[in-house]
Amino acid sequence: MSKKIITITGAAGNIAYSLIFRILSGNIFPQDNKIQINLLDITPVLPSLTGIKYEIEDCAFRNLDHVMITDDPELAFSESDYILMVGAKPRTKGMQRADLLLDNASIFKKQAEIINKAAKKTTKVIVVGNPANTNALILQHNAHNLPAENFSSLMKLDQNRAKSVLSDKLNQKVEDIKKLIVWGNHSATQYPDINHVLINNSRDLIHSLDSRWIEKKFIPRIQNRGAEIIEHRGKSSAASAASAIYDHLNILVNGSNDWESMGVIRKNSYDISSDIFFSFPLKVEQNKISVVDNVEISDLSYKYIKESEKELLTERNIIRDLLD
């Protein structure tokens, strides 16, 4: 019997609350694996974490080994197999992305330095707190004891959203949609690309779509879905984000037979800077993430992709002083 240690930052927040129970009730790891959950948050919310710990224990999960609650990042990150960087100042209605970037940048730098000191070199880090791609860049630069390929940022939420909207439009099952790519940044410049989508191994249904619907409805809907949810809920996505984090973790552990979208820092054949975390079409297998290179890209698609790269390069320049 073996044990996996998963650390979740921002553990008293809404996303983490949904995520914890999803992981422990899921089947990411083999049945003979036990899971230790480390819940990390700031000191004032430790009483809330105690309540969450009691709730977890009351579920009597067969695969639960132990729940640790702490406000000490070094203790939380030590010996972790997976660190899920969920905690960050959330985006609120009317908040500018640049403001969110600056508010969170120094927090992620401090946490990166602790990860660099305390975490194992094999630890995998998934960055969720926004702006996720640039926060991942801060972490990767300041936790240089870990290989760059151990870091990834969450784009699975965008890919799930795109598949859901497309499945509804075409009246098809989500699981039958393959090779849907989300390029770029987790922001309004991301590009949900359906030019290579297969549905039941066929392109027929995709060819039936009106190009005006794709450009005027589908792409903007995915790009602005987060803001749309905030407009209606008054809060950022929580349950859907937790579900996407679960999917992302599952893919890292077990691989995938589809093209996946994650923010990664990689050399590539698309003339995209290898100094930023960018979402590409990816294959994940045998514990390795690789870019699917040389996918055919139209002029319009390339315009979208380069616009997202431009935004990420701008974000990098804003926080350049935090990159060692």
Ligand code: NAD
The other form holds:
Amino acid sequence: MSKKIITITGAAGNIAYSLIFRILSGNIFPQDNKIQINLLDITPVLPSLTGIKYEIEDCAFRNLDHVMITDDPELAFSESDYILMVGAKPRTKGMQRADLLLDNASIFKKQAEIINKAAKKTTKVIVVGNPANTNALILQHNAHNLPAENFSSLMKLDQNRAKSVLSDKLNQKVEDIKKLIVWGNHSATQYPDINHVLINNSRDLIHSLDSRWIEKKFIPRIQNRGAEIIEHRGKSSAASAASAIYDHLNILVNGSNDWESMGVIRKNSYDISSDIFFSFPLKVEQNKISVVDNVEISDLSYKYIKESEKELLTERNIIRDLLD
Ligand code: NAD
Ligand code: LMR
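Got the form predicted on its own; could you also share the form predicted in complex with the ligand?
Whole complex next, starting from this chain.
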């Protein structure tokens, strides 16, 4: 029997309240694996973490080893197999995610230094706190003792949203839609790309779509879905974000037979800067994430992709003093 240690930062927040229970009731790890869950948040909310710990225990999850609650990042990170970096301020109505950059960047810089010092070299780090791709860049630069491949940022929520909208439009099952990828930044410049989508191994249904619907409805809907949720809920997405983090973790652990989207830092891929976290079409197999090569990119797709790169380079420029 083996044990996995999963740390969640921002553990007293909205996303974590769904995520913790999703992971512990899920089936990412083999049945006989135990999970130790480390919940990290800031000192004033430790009482809330105690309440969450009691609730976890009350679920009597059979795979739970134990729950550690703490406000000490070193303690939280030191033995972890996976660190889910959720702890950060969310945006509110009318804001872009990049408006959070200066507020949240310092959290990631400080925590990166601790990960660098205390985490195992094999620890995998998933960045969720917004703006996720640029926070991932700050982390990776300042935690250079870990391989750059260990870091990824969440784009699965965007990919899930895109699959869901397409499945609704075409009246097809989400699980039958393959090779739907999202390029770029987790922001309003992201590019959900259906040019390679197969539905039950065929492109016939995709060819039946009106290009005006794709450009004027589908792409903007996915790009702006986060803001749409905030508009209605008054708060940013939490349960759907937690579900996407679960999917992302599951893919890292168990691989995937589809193309996936995650923010990663890679050299020589599709003429994109190698010093930003950018979402590419990815294959994830046997613990290895690799960019799918030679995906055909139309002139229009290239325009979208380059726009998102430009935005990420601008974000990088704003926080360049925090990059080691
Ligand atoms: P929330 O405000 O409900 O929770 C954030 C938690 O982080 C709070 O409990 C806060 O105390 C904690 N925190 C703040 N500073 C911390 C620190 N230094 N160490 C540890 N914990 C700290 O927010 P939420 O709704 O859970 O969202 C969290 C983040 O995730 C936001 O930045 C949000 O924009 C982002 N998000 C990203 C995606 C994505 O797809 N990448 C999706 C949804 C939300
Ligand atoms: C989302 O996409 O729902 C999150 O990134 C939250 C937000 O600010 O939109």
